[in-house]
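So this first bit is one chain, no partners, the form predicted alone, shown in structure tokens.
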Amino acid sequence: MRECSGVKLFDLARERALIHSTAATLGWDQETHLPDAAHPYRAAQLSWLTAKAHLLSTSDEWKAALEEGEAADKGGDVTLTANLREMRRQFDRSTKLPVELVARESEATSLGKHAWASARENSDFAAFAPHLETLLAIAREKAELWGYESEPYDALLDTYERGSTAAKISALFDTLRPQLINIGNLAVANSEARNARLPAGPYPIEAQKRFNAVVAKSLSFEFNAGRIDTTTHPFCTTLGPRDIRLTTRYDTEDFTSSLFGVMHEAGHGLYEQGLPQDDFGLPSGDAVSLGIHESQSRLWENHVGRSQAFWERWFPFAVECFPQLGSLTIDDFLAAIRRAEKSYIRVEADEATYDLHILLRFDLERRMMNGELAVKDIPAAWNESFEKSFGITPPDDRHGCLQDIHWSMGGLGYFSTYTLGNINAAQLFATASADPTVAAGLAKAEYKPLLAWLRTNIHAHGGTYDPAVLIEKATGAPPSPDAHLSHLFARYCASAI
């Protein structure tokens, strides 16, 4: 911890976020292991707990101690300097919300999870929709409180990813949607050409588990500072500086599906494991955005968990857990897992159409939030316009506007960040690679020189930077999508996969 003038306001800072991974254990016993008819109750334990951290946050203790630390700072401590700065903006943000307001959110979250999971389940929209109106209008009144330039999606998206608008992220888009649909049916052509697929199942769920173990612990992933659980929906949840929580999901025809989803939460995982464990509480010692979180999410399940060096190492192993994967050869194996194809479900999708699935997301969210689009409606928007993108309709809800958790957990304003991840763990990948020592290892399948230029470039630094400034210091550049375009199209567009 720096020791400063502003160690009072440090203080306070570490009393709330005891307060937040408190509730954030109680959150994911929620998603793992609570009872269904202990829901309501516990809806209002986290609500209680939400609350007493936004008093804590907007108090005339907490202000006055900001004050103090602000008029001390000479500006000779970088780190010091962001941190007052990005407590400032936190608290001007936090007081304009009351704490009735947060503390009904929380408790309409609670709830709203436990809707989904069950609407999901029985791919009945209507039974969520309800939920859905109260989190809706709860967002909206949020961002009217917070004030936004041009519409209220920025104040959600300042939220998720500070120093965004819409109007960048939907400029963005617009250039990358026809690149993107481009090779993704290039990508698509070449797969239906090669037809490769994994041999039947069962993957038996215990074979699983131990695959996904060893690969996590090869990439480094401290299970003395982890674990990995069953639940609905894949997440990472940090209950504390040391306390690392992963999630998936078995699907017993596809271990790839749980496979890759511990390398995507392991990522997250990697990433808290990294930031300074002193700072914890602090914005130093805390994910700069979601976009670069999901950039280190994204760079291991995709840019190594995919690579024909990773499988080159682990594909033996792979057998040994299940025998029938033995009727392939490796390129087989990879053309297999590198599949191309329209699907429904965003989180099992490919990486060349991945992000057509973001950007439907983006879209229907600001037409959500702008009045355009009526809670009622959705199924029948989300279904026009994923025929639009993918040519095929979803057979049901489940596969459709309900598959994801994060309008439940009152999300809105997350999804572009996935694409950012794209975005940016290419970049940072493609940086990484040209150093030797992480070449080398790469080559071999060893990933610590990986964490290590990671640690360094990423990790180290917190919220220390702008997402975008701690991206041109880790790669000279401005972040530029060309890198992932150019992944994209040289892995599933170049040839013949």
Second form
There are 2 protein chains.
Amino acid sequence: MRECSGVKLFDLARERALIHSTAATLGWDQETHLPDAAHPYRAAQLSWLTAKAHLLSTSDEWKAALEEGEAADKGGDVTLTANLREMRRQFDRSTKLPVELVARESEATSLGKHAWASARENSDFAAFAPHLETLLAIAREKAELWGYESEPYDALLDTYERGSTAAKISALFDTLRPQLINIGNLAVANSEARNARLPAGPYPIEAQKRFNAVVAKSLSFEFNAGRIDTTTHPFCTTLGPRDIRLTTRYDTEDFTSSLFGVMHEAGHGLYEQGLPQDDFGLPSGDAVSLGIHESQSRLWENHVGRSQAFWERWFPFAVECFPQLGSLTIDDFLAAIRRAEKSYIRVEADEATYDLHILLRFDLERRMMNGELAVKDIPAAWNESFEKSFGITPPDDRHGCLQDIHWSMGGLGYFSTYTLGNINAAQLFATASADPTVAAGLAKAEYKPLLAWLRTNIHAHGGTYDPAVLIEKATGAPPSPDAHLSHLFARYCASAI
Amino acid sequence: MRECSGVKLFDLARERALIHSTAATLGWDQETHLPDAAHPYRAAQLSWLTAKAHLLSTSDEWKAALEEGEAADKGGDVTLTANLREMRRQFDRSTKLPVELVARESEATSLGKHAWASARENSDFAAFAPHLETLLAIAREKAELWGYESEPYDALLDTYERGSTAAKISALFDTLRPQLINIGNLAVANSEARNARLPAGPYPIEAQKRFNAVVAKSLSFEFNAGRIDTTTHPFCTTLGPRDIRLTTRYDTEDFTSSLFGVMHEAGHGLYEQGLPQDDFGLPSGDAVSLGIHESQSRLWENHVGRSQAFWERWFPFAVECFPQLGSLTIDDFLAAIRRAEKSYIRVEADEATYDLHILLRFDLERRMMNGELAVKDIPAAWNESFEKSFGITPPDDRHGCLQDIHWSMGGLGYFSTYTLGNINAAQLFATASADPTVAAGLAKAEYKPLLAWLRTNIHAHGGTYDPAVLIEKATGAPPSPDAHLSHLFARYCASAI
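What would the structure be for the form predicted in complex with another copy of the chain, rather than the form predicted alone?
Below is the entire complex, every chain and molecule, led by the chain shown above.
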């Protein structure tokens, strides 16, 4: 990527990355350490940074550098051309938003996240509703400014997954829905018949931390360029090219909640640690989309973390950390961690029913954006939809529409990428597993070959190719939900699990 | 302070405070959580922020706003006039430094702190020396650009304590030296005769954290606007008007090391929490000088924390946290925590010998700045001076010239403010104790009246008055070392302690 040094536009993009990563540092601190009374001032700090980055990337200087780069590009370097193409797309989107709106959104999300955390704690939707009103209004403003093909929601979806539209995703989800309901019902029936459960707690937090850190290290997560901390809602954030931080939360009654959380976030973290460091802040050094990002987390969490080979290696150490597991056979244990049931909380849902949670959110968001669903009516709409998909009703909003951080962060349009991620994960894992070196590693729960395959086929490309192109280059076929459905069926619906 | 709203200059100063406090947040994270491989990028982030703040406060816009403010000031408001006067002084100093030098210093200190931490760990002065060369050269460059009365060191001293010069401090220290040596010798002889010591450890870190937090709360340190974390070198930093963070380090053989560290840093923190919040970023809302800042930390650490009344209240809880203390009478315990001895480490030195550590550093720094002492000769010069003051020689540089973080942060000129702080602390405490309400509180180890006195007489004024004026307003007399010497003599040299 030598062509990307000495280009004025890329120097500006690196400066913007300094500002964004500074904001990410303040954001991380906000979630992990910020004293209560400090939130308003932190919001002002973040708002200043966001405005600075926006001003820079919509400046005349930036525009001139972009035009200069485009004029000089002779098309001989794929990465250079891809960087210019993506930066043109970003520039055209950014210049449509006034800086006042960007600063207002930053402040609204800082305050929104804070309000959400306590609203969730108290299951008090009314306390969060005014923040959500503000954030939804801002999302609508943005969609109108950006423009869209058929409906405002398209503009938001495109933010997270280049080229996706509500109509396309809706068509995909409509195809998936009956099959997912079928898989879910079979999986739940199988689990009820088998009735395997983990022994009761306590699973001490210190032992969970120890176990998780050893596992994350075995996946090659680099702790000299990252950390694991504790938050209400788990996430992975990038504070610099060599500073990737995961968070998790602990349940002393169930160690697998933090473990699979860490494996999930470590999947995101391994992707970030594998991106081309010298291009940090350029499209070629940044993740391409959330649907690809999520494919990495799901692959490590589900295809690796819930596999038989993984536990053949790690079950003895789990017993050492949590002696009560000694009462189980490894088959019982596998059945317990693959237990499918109808549950309220998306982040704790099993693989077999997970996507149904996403389909519900996609529908509600689309209606919110189209003005068909008012904020005050969200709790009732949520519960009604939930009952239709799962046959049960959340006991309170903490277990319903208040459970996720996304809306409080202004992340409308984000959720569908989780199911896209599941689909991509299965397709990538099926292809990688067909490689004999990767397969030999998987059999011994040694993951360097798998990681090397992902580094080469996904991570090294950053955002050079569009998500669908990247999947096709890596797997030899366009994106398709087949591998995901086969995987779920094989793991959850075969009679013996 | 209504006059300070609506003034354009003060809006700019508030923007600069946003940048500075953002940098402080990154600096705090750097000391507490930053992964190893992330240091170079963090240095670049800090360098960008420092340059931005410098550019803002030396801009034509800032200059015009300053001139406009000065022209409009009719002199009817003491705070307004003081803010303009101090901002003029700061502006004249800042504009003398090119932005390139400011960015270079920021990067050098980020790298310097990192190098110092491992050099100290390994007692490897050679690993730190090149960084110190760079930092000393930058300090000399700054002194030449700022200008000075008699010698380059004056320019640095003025940074931390308005109006102080090497000649003035040298005269004060020359007067103090024989009396301090006398007090030190008597104190050490008394302690040797009494030979009181704390029982052996371990003092578990969790119990220390519990004890320290309860004590910090009893001093009214506000935990909803602050925190306590762990670092190699303890400090207090301000991340926003309601975000004041202390750090400490733990010694499982001696709980008083972290306790007095916390009381010291909490003294700084109480001052920061007591400054006028609405003026955050203006001189009237910021600390006036390090000599006043340090008076607050010393007052709480020594005059409160090592007093008989304090321990009459807290000794029973200390015994609860650390059962081995049950073997001591409260008199034995007081004698142990007031034990004076000749020791190597400044931050662990007792009150009676502490100032001798400062006098040594002041001499060395003055010689470094005058070009009489080369970096490579510092370890030998340190050890020689140490032997003259204390009669013992440090076993290695970790216990000698590598012990303090200050030089690695570019903090040449800082040390003398510790002794100025001791002098101010004693003078303020003597005056406050003469107030009947304060005295009644002190007798019961209830510190709200003392804090209220400090809030009114020191904190509320921020940087409105020069340090000497502030002391005179608070105590009715100009600054003098008499109260400090009397306090040390009474506590350490009376025959019975």
